[in-house]
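The chain below stands alone, shown as structure tokens; this is the form predicted alone.
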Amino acid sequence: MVILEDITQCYGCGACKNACPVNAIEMELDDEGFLIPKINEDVCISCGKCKSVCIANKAPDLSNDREPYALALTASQDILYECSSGGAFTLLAEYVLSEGGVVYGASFTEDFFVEHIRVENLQELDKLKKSKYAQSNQTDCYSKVKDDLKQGRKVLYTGCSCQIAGLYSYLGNKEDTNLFTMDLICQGVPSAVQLREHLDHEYGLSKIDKVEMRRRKGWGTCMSVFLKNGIAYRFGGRTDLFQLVFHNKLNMRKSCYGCKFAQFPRQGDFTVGDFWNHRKVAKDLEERFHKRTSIVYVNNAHGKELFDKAFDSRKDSFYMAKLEGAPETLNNNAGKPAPSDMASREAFYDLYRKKGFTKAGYEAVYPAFVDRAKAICKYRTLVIVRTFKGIYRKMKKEDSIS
């Protein structure tokens, strides 16, 4: 059985795995660190369900609004501290949970892979907050959603637009009124294997307590690694190697370059992301929107009904402002896939297969030896300085307690 003639066009959504009636498909890692379907031919019954649900074989669903209702959303400071952006996910997820529903989203595993999980309460919801700049494994979440819907429960499913497309393809329709989907504004996904390799090389996986990939105050990406010994490291997007490779669009999944789902109409009931353009396209927004703000596209009437109910229940903590203009102009990344510089991508992956992530990353980002040496020296110096600062703070804290 062949699901896809050109496996490099696979999105890794896992719809085929979830659809297989005899569990003949496993999602396995390729030599770039991305999940692709592997069929056990001894078990396969050649029913063709995997091929029929494969989103790479289908055109995007165009039923949502081409020019959706758009708004800026931010929250009170205590909520923002726990979020990557303005709190749109928190608003909708907490409301769905309050209605006895369930929420699906990406979470770090104990060994720092990224996978989708199902949560049923506010305590578990924290696992889904904050950004994870790597593609998540959907595991068997699509089939769990089907079970939840059969039980009449509300479901909020969050993910990249291709993952939302995979869910709908697996379910076979969009008609269940209890299902709500939220796709993320994304320009492509790097491999969770590379993130894990980077963390292990720089810190040692066994020494890490937790990882955060956004600043907690204000805007901006930031790799924050908290070790079990109490020392924390924080590096911005121009210093941390994983972020450098990611922001240079070198290590995305191949299907991300030219992704057919990263356009309007979007796939989910909602589309959310950072409102980076707030000062440019909405200069009249009040000051509370100028620190961390989500842009929210409400893509259909089904989503608008849920949003209105959720917002009305939390007007004391969330603030919104309607936005006017073409959806692509409100956010630069919302209506286009990753830039298609395939030559640079292929050059990086050629190096990656030979040398691993660290050496390949530095050589790809800094082709000139002198520039590469300067970048490595700067990073290593910062590591030493921040290590000693962390030790000093830890000793000072221990002294004050004693």
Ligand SMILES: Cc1cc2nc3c(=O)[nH]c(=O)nc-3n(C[C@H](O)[C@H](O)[C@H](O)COP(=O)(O)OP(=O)(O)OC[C@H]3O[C@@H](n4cnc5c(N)ncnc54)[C@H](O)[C@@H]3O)c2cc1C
Contents of the next structure:
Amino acid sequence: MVILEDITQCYGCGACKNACPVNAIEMELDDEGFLIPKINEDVCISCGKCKSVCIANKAPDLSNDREPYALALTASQDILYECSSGGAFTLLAEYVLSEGGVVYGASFTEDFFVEHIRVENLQELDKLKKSKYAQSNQTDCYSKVKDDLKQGRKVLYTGCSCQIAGLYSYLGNKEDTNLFTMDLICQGVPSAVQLREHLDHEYGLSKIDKVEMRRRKGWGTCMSVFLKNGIAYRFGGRTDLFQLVFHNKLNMRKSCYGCKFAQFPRQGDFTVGDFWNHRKVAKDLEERFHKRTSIVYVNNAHGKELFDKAFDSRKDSFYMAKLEGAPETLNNNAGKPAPSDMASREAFYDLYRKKGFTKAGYEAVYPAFVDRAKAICKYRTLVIVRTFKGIYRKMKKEDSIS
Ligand SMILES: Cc1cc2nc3c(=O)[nH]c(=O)nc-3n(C[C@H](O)[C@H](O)[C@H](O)COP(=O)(O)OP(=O)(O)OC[C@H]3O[C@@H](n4cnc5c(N)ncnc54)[C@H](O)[C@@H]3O)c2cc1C
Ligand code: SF4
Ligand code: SF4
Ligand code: SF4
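For comparison with the form predicted alone, please write out the form predicted together with this ligand.
Every component of the complex follows; first up is the chain already shown.
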């Protein structure tokens, strides 16, 4: 059985694995570190289910609003500390839990892979908060959602747009009114294998207690690594190699370049992202929005009903302002990588297959990094350039010896 003629088009959503009636499919890592399906032909009964649910074989669902209701949302400081953006996820998730529902989202595993899990209470919800900049394995979560819905539970499923498309394709319809979905504005996802390689090289995986990928205050991305011995490291988006490779869109999954799901109309009932244009919101709310702010698109009437109830129940901690205008013009947050970014990606992966993440990463980002640093020409940046230069030269030397 062939699910997809060109497996490089696979989104890694796992809908095929979840749909297989005889568990003939395992998700395995390819040579770039992304999950792809592998069929055990001895078990397969050739029913064709995997092929029919595959989202790469289908056009995206266009049933949501093309110009959705949009709003800026932020929260009190205690809530903002625990999330990456303006707390939209916390608002929706806590409401669904308070209704006896369950929430699905991305969590770090103990050995720093990223995978989706199902949570039923506020303590566990903390594991889903904050962005993990690596693709999350959906495991068997789609089939768990089916069981939850059968039992009449409310469900909030969150993830990237392709993962929400995978869920609906697996379920076969969008009819269950207990199901709510939230997709993220994403500029693509790197592989968790590379994140682990990076963490292992820099700190040693066994020494790490916790990793966070956003600052507690303000917007900037960063890599905060808390070691078991109490030492913590924090690098900004321009000084941590993993973040640099990610922000240069060099190591995203191939399907992200030209992705058909990260666009309007969106796949989820809600779409949330970082709202960089927060200063443009209503004047009387400006004071509230100097902090991190989410942009929230409510993509249909089903989502609007839940959002209104959730917001009404938490007016003490959340602040919002309605936004007007075409959805693409409201914000300048980075979108998916363009097909034109593909050439640099392929160059990065050629290096990656030969040299692994650290060496490939330094080689790929070093020239652009130095050019930018020279242009800015600040003392602090020059120190960083020198550090980079030192590491790079050392690696070059090692390369020429080996
Ligand atoms: C890989 C990635 C790229 C992103 N790129 C952009 C961007 O370019 N522009 C932009 O405006 N916003 C982007 N975001 C979204 C943004 O950074 C916030 O995550 C989002 O706005 C939610 O913030 P929050 O405060 O509501 O919730 P938080 O509590 O910060 O976020 C938690 C939510 O994010 C989900 N999540 C976390 N990591 C992952 C993951 N690896 N895969 C799937 N779901 C995940 C959780 O399931 C949960 O729903 C990106 C997020 C991710 C994960
Ligand atoms: S054809 Fe059917 S049995 Fe075979 S792998 Fe696909 S879903 Fe499973
Ligand atoms: S269903 Fe998802 S994981 Fe399976 S082949 Fe299609 S895109 Fe890939
Ligand atoms: S860009 Fe598209 S394929 Fe990539 S993670 Fe986002 S939704 Fe999925």
